[in-house]
Protein chains: 2
Amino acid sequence: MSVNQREIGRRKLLGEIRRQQRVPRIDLSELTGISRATVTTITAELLREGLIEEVSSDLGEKDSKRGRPKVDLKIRGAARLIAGAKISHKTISLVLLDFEGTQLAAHEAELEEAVMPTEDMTVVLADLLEVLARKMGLSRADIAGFGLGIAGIVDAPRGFVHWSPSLDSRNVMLGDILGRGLGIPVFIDNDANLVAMAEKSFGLGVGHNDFIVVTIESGVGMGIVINNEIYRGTRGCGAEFGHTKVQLEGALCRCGQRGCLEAYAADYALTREAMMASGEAAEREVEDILRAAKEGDEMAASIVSRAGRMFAMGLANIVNIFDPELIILAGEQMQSSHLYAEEVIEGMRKLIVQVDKAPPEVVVHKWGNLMWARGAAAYALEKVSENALLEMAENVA
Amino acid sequence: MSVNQREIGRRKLLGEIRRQQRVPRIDLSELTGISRATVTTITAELLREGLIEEVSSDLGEKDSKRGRPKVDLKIRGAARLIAGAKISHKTISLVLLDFEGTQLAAHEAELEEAVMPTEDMTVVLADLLEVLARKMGLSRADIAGFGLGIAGIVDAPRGFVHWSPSLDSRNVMLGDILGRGLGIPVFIDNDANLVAMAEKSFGLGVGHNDFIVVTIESGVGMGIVINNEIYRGTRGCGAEFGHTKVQLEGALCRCGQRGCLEAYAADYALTREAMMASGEAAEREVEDILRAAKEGDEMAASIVSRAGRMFAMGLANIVNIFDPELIILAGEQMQSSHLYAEEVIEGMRKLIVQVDKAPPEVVVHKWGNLMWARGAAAYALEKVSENALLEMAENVA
């Protein structure tokens, strides 16, 4: 068996044990297609490295042949400590997970600045990770990996940020910079991808191999899961759903271009239209506009209706391209409910290619900031697992 | 080694030998990560089954240890005979390949009907496959697999056609019906996917794992290659680029919906606009409109320009979603050159998310009908290889 094969085997087995949560050693060969002898060798290595552990089987049965209690294998929670965080406009949410993915602690804080130089971000994160770890009587140095989700355009494999509303400069090797500053491995991704990661790991995407997550916060984001992996594109500029164009030379977008979906469906688009329509200089809150629309204000209703129809059109384009089995509309803001409305989803269904087969399922998942942070931690967990296996390969070699 | 693993090993090795064209047995372990002992066992099986063969190395060297001539392994061309065809409006193109993928014969014919019942299609194909095989002194029964590309919405893994302009009914299990009628395995796919297959197998996509192919014939199609595989979506309705919407409640499309890209960029859209603009009942040929636009006719220029700008917008949406490394614009019609024009590509570049990194490469690949048929044959070749390995597994078991 080549080194390559052994490494693939380790990855497969650790992944399968994680998926199964608890699994008798004897089932792993069947589940993975790896021979029993190899399963025995590799699980012994994983036990020795402390990445997995034996626990007595739930049934408490005894092994009939050997007369000793039956055991299951599981991920060893204490093996690694993982942190995840999500930076929103002026808030940050953090979670601490064990290696099993169990949440140990959480923390939320206000940020003094919405836009930061990397030095300030390092200082803020160092403090907050220390606060988080202390909640478990540990310190920042005990954290094996930290996943960070930020808005913007992120080349995740390189930890490179093309642009982010949270950073004061473009083209930043943020992963490396924070990694050095914090003294722990840091994994960066776009916030929408991390929502997709959360849905895939412990959300509504569990059990689905191909699905799309559309996130609605102040902007419109997307995460694409193909073959159980996040699809990120070549330059880290994929899944920019909010900047797909829904109108040739249309409304001006925050990005400087015209006709982007966001320029019709995002919060600022609604408040801008309401301001222009009323001729008032004061900005109206989105909640006000939505309430007015419900109460029969025609102008407000027209603004909200167009946002919905544009969103339906953008969503239909995604279905016409990906034909996914599932679309998850994820967001924490109740105020975006007009975009989740049944008439919007029905509008999307009318704009997709019509075949005699049910259109993709659309589900709405409203959740809090902590779930985004958990997605970031899930990404870090995946990376830390990979790194643990690479270290192990070096130890063995 | 489990059965599962052995099968994966066979698939990997056959695929690697195909990719390498000629390869010394000793290199295969390094290339695939499969142990030398297993490579020896599996290649012996593949040789016994006649799927591969030994040829003397190009260098004519002798193995220094054993003193016998060095040999390479290669796919055995004579192992299986493969056919591929593409049905266009009223023409059909066919090619015959050997198991190495070498083209042995080709044939083109006019069809009497553009829209057929499956019975007629079976009769026509039976005749033409016989004609094709006779060119090599063989008969239709010698063909191990037949790939067929047709326009429409096709669920390829099931061989199911939701709808095709070439068929007189919807929801047809075309693969099974033709398979029974022709007495050979038939593999159906959307024509755009088969162009993607051709580009991936022997076109401009060789060496690229992720790319998009946009096809321009009378309609606008797309093939998506992710991780070296054609991405087909859940219901076989993915990659419907021509029916992504570029205008809310816009121009009427042939599909019955409004605002589809095709309703602005396809041939019929140009002729329709020209007809409406001139008030003449006679349809103008697309070539006429393009010529008039070039010669300074303002109305023609406006029609052509909008088609280009809408096409640029649709293309930009694809880039904003996939961030591919490469986009291949493929088509056989010189008359679509206005959509390939540099100003259209430049228009797309202006509508994508701007980062300090080069936009995806865009290449134009003009080719004939035979290349589409070769794509269909490449798809059949892939399927026949899989089936040959499955049969082999049964023989061994």
The other form holds:
Amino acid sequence: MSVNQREIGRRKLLGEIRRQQRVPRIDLSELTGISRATVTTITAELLREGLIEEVSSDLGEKDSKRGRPKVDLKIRGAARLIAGAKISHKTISLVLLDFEGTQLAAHEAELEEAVMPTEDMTVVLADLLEVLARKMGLSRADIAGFGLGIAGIVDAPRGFVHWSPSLDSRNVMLGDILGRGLGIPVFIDNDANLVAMAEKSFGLGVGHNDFIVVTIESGVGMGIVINNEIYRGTRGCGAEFGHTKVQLEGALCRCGQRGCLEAYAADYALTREAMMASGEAAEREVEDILRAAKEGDEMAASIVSRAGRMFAMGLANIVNIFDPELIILAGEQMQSSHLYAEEVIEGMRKLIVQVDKAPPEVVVHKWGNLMWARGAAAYALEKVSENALLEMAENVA
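The form predicted alone is what I need now, so please give it after the form predicted in complex with another copy of the chain.
Keep in mind that what follows is only the chain, not its partners or any molecules around it.
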């Protein structure tokens, strides 16, 4: 067997064991198409490297030839520790996972500033990762990889941030900067992509190979899963749903352009419109605007209604372009109903291409920032697994 075939076999077998959670060695050949002899050789290597372990079979059966209890193979949770974090407007949420993907600890903290220099962000993350690790009696140095979800336009493979509302500068090699400052490998992606990763790994996307996640909180984002893979575009900045245009020369978006969808539907858009309409100097909370709209305040109702119409238009554009089987609406604003009210979804249905089939299913997933952080950790877990296999190849060679 060539070195390349051996590496492909390791990746395939480790992935299958992770998917199955626990599986008899004899079943892996049928599940992966890899010969039994090769399965035996590679699983022995994975056991020797401590990436997997043997556990007693749930069925309690015995091997008829040897008279010993049958064993299953599973990922060894203690093999690596992985952290993930999601930066919101002025909060940060972190989780710590083991190599199996089991959550061990979580932590949330307020940020003093919503926009930071990279140096300040490095210091903040270093301190919070230390706090997170100490909850398990460990230190930051014990973490094998760190995934970070951040709003903005991110080239994930390079760890390069073209623009983010959380950073005070553009075109930043954030992955390299954080990696040097934290002393651990850092993997960065757009936060909406990592919500899609979370949905794919343990959310409503499980069992679906093609679906779209739309996130609504301080901004509007989108994650696309095609053939069970996150789609990022050739420059790493595809799926910028919030920055699709819904109005020529329209409202100013925080990205610097005008007429973007999020300049009408995001929470900062609602508060800005309310300030402009009322002439008040103080910014109102989004919850106050939504409550006022429900109570009959005409100005508030007009702002909320326009946000819903713009959002329906945006969703219709997604359906007309991708025709997905499932759209998941997730994020902080899903705690409110103004963007997934029946009139908004009905507005979307009226704007899509009409055929003799039902439109895509639209579902709401009201999960908090810790689940976004789990998506970031799941992304890092994939990368740490790849690195572990590369290290293993070097050791075996």
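Positions refer to the first chain, counted from 1. From a predicted model like this one, the values you see are computed outputs, not experimental measurements. What we label the rigid core is the largest C-alpha set whose atoms superpose within 1.5 Å from one form to the other.
Asker: Does the distance between the two CA positions of Glu273 reach 2 Å or more between these two forms, the core being superposed?
Answerer: Yes, the C-alpha moves 2 Å or more.
Asker: Look at Gln247 and decide if its Cα position differs by 2 Å or more between these two forms after superposing on the rigid core.
Answerer: Passes the 2 Å threshold, so yes.
Asker: Note yes or no: does the Cα of Leu128 move by 2 Å or more between these two forms after the core is superposed?
Answerer: No, the C-alpha moves less than 2 Å.
Asker: Can you give me the Cα shift for Ala307 between these two forms? Core-superposed, in angstrom, one decimal please.
Answerer: That residue's C-alpha sits 2.7 Å away in the other form.
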